[in-house]
Structures are given as C-alpha cells and as structure tokens.
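For reference, the chain that follows is the form predicted on its own, supplied as structure tokens.
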Amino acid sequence: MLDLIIRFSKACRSAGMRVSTSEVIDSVKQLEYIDVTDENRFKYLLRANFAKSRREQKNFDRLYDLFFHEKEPEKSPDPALQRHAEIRELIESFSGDAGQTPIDAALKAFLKGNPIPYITEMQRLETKNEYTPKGLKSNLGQLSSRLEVMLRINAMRNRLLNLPAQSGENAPEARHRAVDHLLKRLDAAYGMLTEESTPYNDGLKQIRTHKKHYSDIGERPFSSLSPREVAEMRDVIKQMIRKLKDRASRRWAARNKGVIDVRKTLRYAGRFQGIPIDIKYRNKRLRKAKIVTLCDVSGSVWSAARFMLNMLYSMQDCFSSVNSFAFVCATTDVTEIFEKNEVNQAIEKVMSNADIDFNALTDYGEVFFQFKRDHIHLLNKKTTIIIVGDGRSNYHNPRQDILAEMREKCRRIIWLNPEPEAFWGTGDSEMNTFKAFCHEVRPCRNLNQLIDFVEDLVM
C-alpha cells in the first residue's frame, strides 16, 4: 500500500499538483483509521491530503480514476497470464520503429500501466513557453505538439487494428484480448489529450442583472453612441463620480465607529470622575485596493474600456494605486499618460500617440505572456485585476496557465465583457476558458452596467 501511494503521489506531482512528503506520510498514517477496502473512504482520505483547494479536486479525481481504475495493474496470481505476455510482446513490437521520441516512450510506458511519463508529457505541453522569431508571430506551438501526440496515438491504434487481420482466424484468443486491452489504453490516452483540464470554480460570481439608473442613455450600448451622446454621458459620469466619492468619504470618516476600545474609554473617563462620557472606538483601517487594468482597445471593445478608465482615474482617491495597460496583441503601459493628463485628453492620446498596433489581430495569450514577463511584480494580495475585453483571441493559444498564475498572486480577477453573454464561447471566443480562472465575470455594455460595477468595486 505504501508503494502504491508513493507512486500515486508521483503521478499527482507530474500533473502539477503540489504534494509534499509530509502529506504522503500523513496519508499512510491515517490508513490505520479507515477500512482500506472501502474505496470511497480511501479516495476521500487521499483527496483531503493531496488536493489543497476545491479548484484542485477536479484534477485529483481525474488522476485517481486514471491511476486506480483505467491503468489496470497486473494482478497475481492471474489466470490470464498468457494475455499479459501477449501485451508485453505487442508493446515491445513498437520498439522497432525508427525515430523513437520521448512521446513514443511515454506512450509505451502508458500502455504498460505506468501513466507518470505520459502525464509529465501532457503537463509539459500545457505549460510550454513559446518563443518565435521577431516578425514571425504564432501561438500554434502547443497545438502542433498535441497534434503530434495525436498522430502517434492514431498510428499505434491503426497497427493494433491491423494485427487480427494479419493473423487471420488462427489468431489466439489471448492476442485478441491483448489488442482490445491496448486499444482501451490508447482511448484513455487520447481522452487525456483532448479533455478540458479547467479547474473547479464554484465561487465564480457571474453577474447577469443590473439596476436601471438611467432609462434612455443608460441602456444604450457604448458602441452605438453618437458624439453628442458621448459628451452627454461624460457629464453623467462626472455627476456619478461626485456621488460615489462622497459615499466613499463618509465611509472613510466612519471607519472608527466599530468595536469599543474599553481601555482607551476608561482612560479618558478619568477626566470626568470615571464617567465614560467620551466613548472611544478601535481604529479600523479601511483597505484601499490596488487596481491593475488590462484593456482591449480593438474595435468596439475600446468604447467600453475608455469609459471605465474615465471612472477609475477620476476616483483615484478611493484606490491606493491604478495601473493601466492597453493591448491588442501586445501590452502597452498607459499609466503615465493618465497621470500627466486630464482623463479625456489622456484617452485621446492613447488612441493617437500610444505605441499600439491597432491593425493587428487580438491575441490574449501573447498579452498574458508579456504581462507576466514585464509586470507580474505589480501583483500582490491587495491587487484587483480588471480585464476589459471580449475574450476573442482569433484562435491563438489563450495561455490560461498564465492567467491561473496571475490569479494565485492577486486578490481577485474581474472580467468585464462588452459582448452579450449569449455570444460568449462562440466562434473564436475563449470566455468559457477564461472565466474558469476569474473571480467575477459580468457583461459591461452600457452605462448602467458600468455604474453597478464601479459601485460594487468602491463600496
């Protein structure tokens, strides 16, 4: 049993889960308190030690089923020992192929019942960094690597399917059973290659409704506003900013109206012959959030991003800092532009003078990669990341692994999408992939939805 748990812990580590030696030791010690023949209790014991959070449980369940059910370890004594001899013979026949690669070796180990090399290869593909020559931009490296694995699996499957036909009717029963077994193992390997490996995200806050603060202009999509309506909306935003600042100021002024500070109250009561006339409260420091915004400025998405930037930078007193990045296919830091210019002038400068290629195709994967490379130091547990974009990455690699890393470093990630929710996940939209790594997603197509979001953010 100890050897089995150690091998399973290696499989979990190969898949990117953090399993320490002490957790393996704890699992072995806790086996004394359960009936190991009760699989549910055995599984829950391992999951309690190996899965650190709800988000990791899906990956754990997948690995558990693969390791303890699908790989079918050889039993002893085995009445079908001849079948296992046939399996080993068939697997060794693949060794004669020319040009053996690590993928071939991993697949052979998987067929033999050892999934760890293949899991390691899948993890390598998921976290593979892609470097392309300057001027030759492509995010198809991972896709081509997965295609190579798929071709290897199909080649092995075709060879196995042709074996009974080559042997004719005289093929022994053990050979047929061995072929069927290996075909099932290849199906399992193919399923691991193609399945979605997104984690649980039960705590996702998905906003679908909003208050109607303004009936006419408040419900008009940003992308359909005329120049006159844009000017009118700016006036409305200024009024809302003043109201929100007043509410935030009152909240800040009332920060001491919390728990009574008994020691300080009694000390001041000495001035009034022990009568607690002046009640003192414990200082409760309000936490000001750090804001990092990533704004897609391609097409109609920018019409929503500029109004959100307008509100955030007009309310900087409510935040400890605001850092903004505009992007289409690469990140551009526009924080200094907003700090040195009035908000509306800054928006015009971003559109005209910023180093942004507005004619390029949107690539969220490349944007996340550049942000990690150059600006990941801005994130800490006080940082709220706000991403404004439609999630359409033109079929490029979305690099959700980097978004997951950003989630681990910040307080929360909020995604504002200017598209109707009915369009999410259609065509080249990666929203269904991205929202698994966000704390909150909501549509933000008009002024009413924007006001709702900023009120929740500030208050």
Contents of the next structure:
Amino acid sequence: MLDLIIRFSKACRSAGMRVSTSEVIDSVKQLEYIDVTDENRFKYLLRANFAKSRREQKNFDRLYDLFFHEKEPEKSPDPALQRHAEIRELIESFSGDAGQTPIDAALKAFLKGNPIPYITEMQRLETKNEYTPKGLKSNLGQLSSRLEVMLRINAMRNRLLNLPAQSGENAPEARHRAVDHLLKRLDAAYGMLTEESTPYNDGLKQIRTHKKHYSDIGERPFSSLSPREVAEMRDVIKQMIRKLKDRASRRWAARNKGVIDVRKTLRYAGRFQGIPIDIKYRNKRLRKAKIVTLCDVSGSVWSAARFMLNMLYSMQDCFSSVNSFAFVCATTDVTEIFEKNEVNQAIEKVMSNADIDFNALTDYGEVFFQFKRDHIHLLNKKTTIIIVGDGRSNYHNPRQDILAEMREKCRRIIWLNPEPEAFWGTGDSEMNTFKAFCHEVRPCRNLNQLIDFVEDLVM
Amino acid sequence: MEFQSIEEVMNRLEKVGYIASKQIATVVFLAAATKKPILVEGPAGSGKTELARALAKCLKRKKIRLQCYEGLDEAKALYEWEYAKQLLYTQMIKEKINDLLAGATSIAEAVERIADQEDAFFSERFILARPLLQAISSDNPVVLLIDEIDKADPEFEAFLLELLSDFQVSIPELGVKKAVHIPLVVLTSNNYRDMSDALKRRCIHLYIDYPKPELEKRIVGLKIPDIDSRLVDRLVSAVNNIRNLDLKKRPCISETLDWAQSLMVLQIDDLTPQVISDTLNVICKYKADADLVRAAAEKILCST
Ligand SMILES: Nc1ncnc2c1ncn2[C@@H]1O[C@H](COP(=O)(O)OP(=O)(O)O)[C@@H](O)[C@H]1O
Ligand SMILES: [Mg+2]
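Form predicted on its own done, so how does the form predicted in complex with its partner chain look?
All chains and molecules follow, beginning with the one already shown.
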C-alpha cells in the first residue's frame, strides 16, 4: 500500500500538483484508521491530503481515475493470466517500429500500467517554450506536438485493429480481451491529450451586468468610435474621474479615522494624571493597491486598453504604484512613458513606440513568459494584476502554467475582455483557459463597463 | 479517540441536526483521529460554519469562534494587555508605589525599582485572552472555529500557521504557553483567496458543495419534520434547477429551508409557476436573479 501511494504521489507531482512528503506520510498514517476496501473512503482520504483546495480537486480526480481505475494488468485480480502475457507481447510488438521516441516509450509504459512517464510528457507539452527565431514562428507549436502524440496513438490503435489472424487453441479469446484492454488504455491516453485540465475556479467573480452611467456614449463600443468621439470620450472621462476622485478621497478619510486606540489614549492620558484629554484614533494605514497592468495593444483591443490606461493613470494617487506593460507578441515596459508624460500624450507615445511590433500576431504565452522572466519581482500579495485583452493567441501555446504562477504571487488577477462574452473561447480565443486563473473577469467594451470596473477598484 | 468509526460521526452529527455526507464524515473522522485541523471550503451557505457548531455540540465541547476580517491582528485574535485595568491598579496602589519609591535618590534608581515590579503588571491577571488563547488554555478540550479565514490578510495566515503547527504561543512577558488540550480546529473559506501552501500542509482538506438532492431532502425533513414529503421532493428539485441558472447568488441550504417554511406557513402544498413567482423573494436576493427565475419557472418545475 505504501508503495502504491508513493507511486501515486509521483504521478500527481509529474502532473504539476504539489504533494509534499509530509502529505504522503499523513495519508499513510490515516490509512490505519479506515477500511481501505471501501473505495470511496480511500479516495476521500487521499483527496483530503493530496488536493488541499477546490482548485486542485479536478486534477486530482482525473489522476485518481487514471491511476486506480485503469487497473494495472500485472496486478489485476483477473485470473486469466494468459491475457497478461498476451498484453505484454502485443506491447512489445510495437517496438518493431522505427526508433523509440520519448513519446513512444511513455505510451508503452502507459499501456503496461505505469502512467507516470506519459503524464510527465503531457505536462512537458503544456509548459514547453517555443524558442524559435522571431518571424519564423510556427503558428501551431503546441498543437503540432500534440498532433504527433495523437498520430502515434492512432498508429498503435490501427495495429491492434489489424492484427493478422492467430493460430492456436483458446488464443483468439485471450487475444481478443488483450486487444480490448489495450484499446481502452489508448482511449484513456487520447482522452488526456484532448481534455481541458483547467482547475475549478469557484471563487471567480464574473461580471455580467453594468450600470448605465451614461446613455449613448456610455454604451458605444470602444472599437467603433470615430476620432471625434474619442475626443469626446476623453472629456467625459475627465469629468467622471473628478467626481470619482472626490468620492474616493472622502471615503479614504472616513475609513482612516478608524476606531479609538485605547492604548494610545491611555498612554497619553497618563501624562495628565489619567485624564483622557485627547482621544487618539487608531490610524489604519492606507491600504492602497499596487497595480500591474498588461495591455494588449494590437488591433481592436487597443481602443479598450487606452481608455483603461487613461482612467487608471488619472486615478494614480489612489494606488501605491502602477506599472504598465504593453504587448502584442512581446512584453514592453511602458511605465516610464506614463511617469514622464501627461496621460493622453503617453497613450499616443505608446502607440508610436518603436519597440512594439504592432503587426505581429498576438502571443499570450510568450508575453507571460517574458513577463515572468523580466518582471515577476513586481508581484507580491498587495499586487492587483489587470490584463486587458481578448485572449486570442493565434493558436500559440497559451502557457496558462505561467498565469498560474503569477496568480500565486499576487493578490488578484482581473481580466478585462473587450469582446462580448458569447465570443470567449471561440476560434483561437483562450479566454476559457485563462479565466480559470483569474479572480475576476469582465467584458469591457464600453465606457459604462469601464466606469464600473474603475469604481470597484478604488472604492 | 472521539469517534470510533465514520458511521458514528454520521450518527452523532445527525442527532444534533447536521446531515453529513460520507465525504464529510470521513474527513471529520480522520481529522479527529489524527488531531489535524480541517480546512473547509465551499460556496456560501453550504454548511461550513454549521459543521463546526454541530461538532462542538455532539462532542459536548465548547465552541470558540474567531471570525476573520480584513485587518484582523494578533491583539484581536490572541491576546491583549489590559491597559485600562493596569492603569486602574496603579491608581489604586499609588501609595504602595510611593512607599516603594521612598528614598530613591535618582530617577534612574526609581525606574529601576519600578522595573523590578514589572512582573506584577505583566501577569495573567492583566491579559485579555482572545479566541485563540482561550482555545488553547481552556481546561476542557474545545472546538475552535476560525471562520472565513480567506477574509483575513495573508500576514495573519502566516501568524496562524505557528499556532496550528505546535499549538503553543509565546507571550514575551510570560513565556511559552502550551495548549492544555489540542482543540479540534475547523477553518472555513469561501474561496475569496487561495490559501498558502504552508497552511494547507498543516490541514486536512474538505470541500462541501451544495448537498445532493437526497441529502438536502433529509436536511429539510430534519429541520421541518411535519412537511409533506412530496412537497419536499418538488422543492428540492426546483432549488437544484435554480442553482443551475446563471445567478448572481445561488440559493443555499438556508434558503431552501426558508422557502419550505414559508410554503408551510402559507399552507401551499404544491409548486406552480404562480407560487414560485409569489414566493421568489425568499430565495432570490437580487432582482435580476428573481427575473431570471421567474422567466424559467416552467422549466424549473417540469424537469422534476
Ligand atoms: N448538512 C447540513 N445539515 C443540516 N443543516 C444544514 C446543513 N448544511 C447547512 N445547513 C443549514 O444551512 C444553514 C447555513 O449554513 P452555514 O454553515 O451558515 O453556511 P456556510 O458557513 O457554509 O456559509 C445553517 O444554518 C443550517 O441550518
Ligand atoms: Mg459561514
């Protein structure tokens, strides 16, 4: 049993779950207390120790089924031992094919009942970087490597289905069952390749309605504004920001007065023979958020990003710091531009920034990768990350694993998507994948929605 | 051991009004047997806080609750010196202090003499024990509920970690206080924030979802014994359908109970679209949600 649990913990780790040794030991200890032949209890026990948040449960369940439900042929209580010999023979026959790739080896181990190498390969595909020179980028990196695995699985499947007839006595029966078993395993492997492995995200705040602050201009999609309307929009924003700032500062003032600080009051009173001449208040320090924004500046998304930046920088004193990055297929730090220029000038400067390749294809995975490499130190538990983008990544590897890392380092991630929700996840949109790592997602197509967001952020 | 078996956990919880699923009972049993804190996650109103209450009740232990919020600190969670009381005492024993200081030739000497008496002022007498200190210094074992831990700041979580790892706290003026009994600790979270790995490692995890219809029917039957069972069937299946709608706030168990109660009071014994429309305010807190439910009333009822 110990061995089994250790192997299962290895499988979990190779699938990116964090299972510590102490958790393995805890599980083994707890096994003493329950009847392990009750499958449900066994599963609850492992889950309570291996997946310590709702987020991780989906991955756990998937691995648990893979590991404990696809019975390993060697250990299966099936008395037809013949079948096992048969299975082994069939698996070995696959090696007749051209040289062994890691995928081949992993698939064969998987068929034999050891899923770990295959899980590791899957994890590798998901977190793979595509170091191809700029401009020559293969558009379908992750997809094509998955395709390769898929082709291998299909080849094995075809072989099994087209085995030459076999002679001998009860051989056909055993052979039939062995083939059946292997086909099922291949289906499982295939399933892992295509399934969504995003975590549960119960805490996600998904905003779907908005207040009608302004009629007409408030509801007009950013992407359809004429230059005249853009100018009009700026004026409306200016007005609105003034009001909002006013409200915000009043609230800060009230909140900071705080409750009576008994200690301080008494300490002070001590100087006057215990008479509390001066009531002292507990000064709660301002809890201003640190903001990091990542803005897609390509094509239609830019019109949403620019107004978001406009508002954010106009409200700058409500935050302890604002760092901004613009991206298409690479991450460019534009913080300084906003520090040195008036907001609208800064926005124009970003637009004409030579470092940004506005014609490139958007690649979120690469953007996250570069952000992690160069700027991850900006994140701490006070940071709110705001991402403005449509999540359309041109079929590049979305690298949600990096987004997951960013999530762990910051306080929260808010994603503003300028597309209507109905389009999320269609075509090359990875929004449904990214969403699983955000704390809040909102459509952000017009001024009213943007105002709601900024209000929420500073109030 | 507190419980001999998982079945015993279920039975004893049911006796005090809590219907536990197999999963809940298994995790509670393991936590009690190995004295590990339970980290309970789940949507609002799924019975997390109630579980701690029921555990305390069936174990005949006192429940000590620490409600978490942003800005919660050690002074509110662990202990605080009672300055007012100390001050009062100094006033009352002024003369003694004067005696003590009599003959002191310099301020330094006076300070020195007072410092010698410091122990008298920083003793248990002047300590105001907050929930965490209460829980570990109680003479009888208790259930410690740390409610909505995700609302506290991450720094507080780090502080809590120390307590949960060795069930002792150090008070600089008094030294280390070790737990008299290790409390049964229940931490709850609504998932506003991810917990740190370190905290998770200390705990055993339990996710409580909305109950399966079978379980929810039993809960309603337990809390409102004279309700007609056919109505309960209809009600619970309607609530489950409502939970599948895209609502701002999905109705939880207490809303099912409230709804059942109102139908009883109104002497309604069947659900119709009209009834749903009339009693909707019991299950929907938002107008937008109510509109959605009203529009889907037919569907909510027919897929029974
Ligand atoms: N398993 C259960 N058995 C009996 N009553 C329950 C159960 N779960 C929830 N309830 C009822 O639901 C109400 C809300 O539960 P509560 O513990 O406050 O939710 P949470 O803390 O998860 O937000 C409780 O007052 C209780 O009446
Ligand atoms: Mg609660």
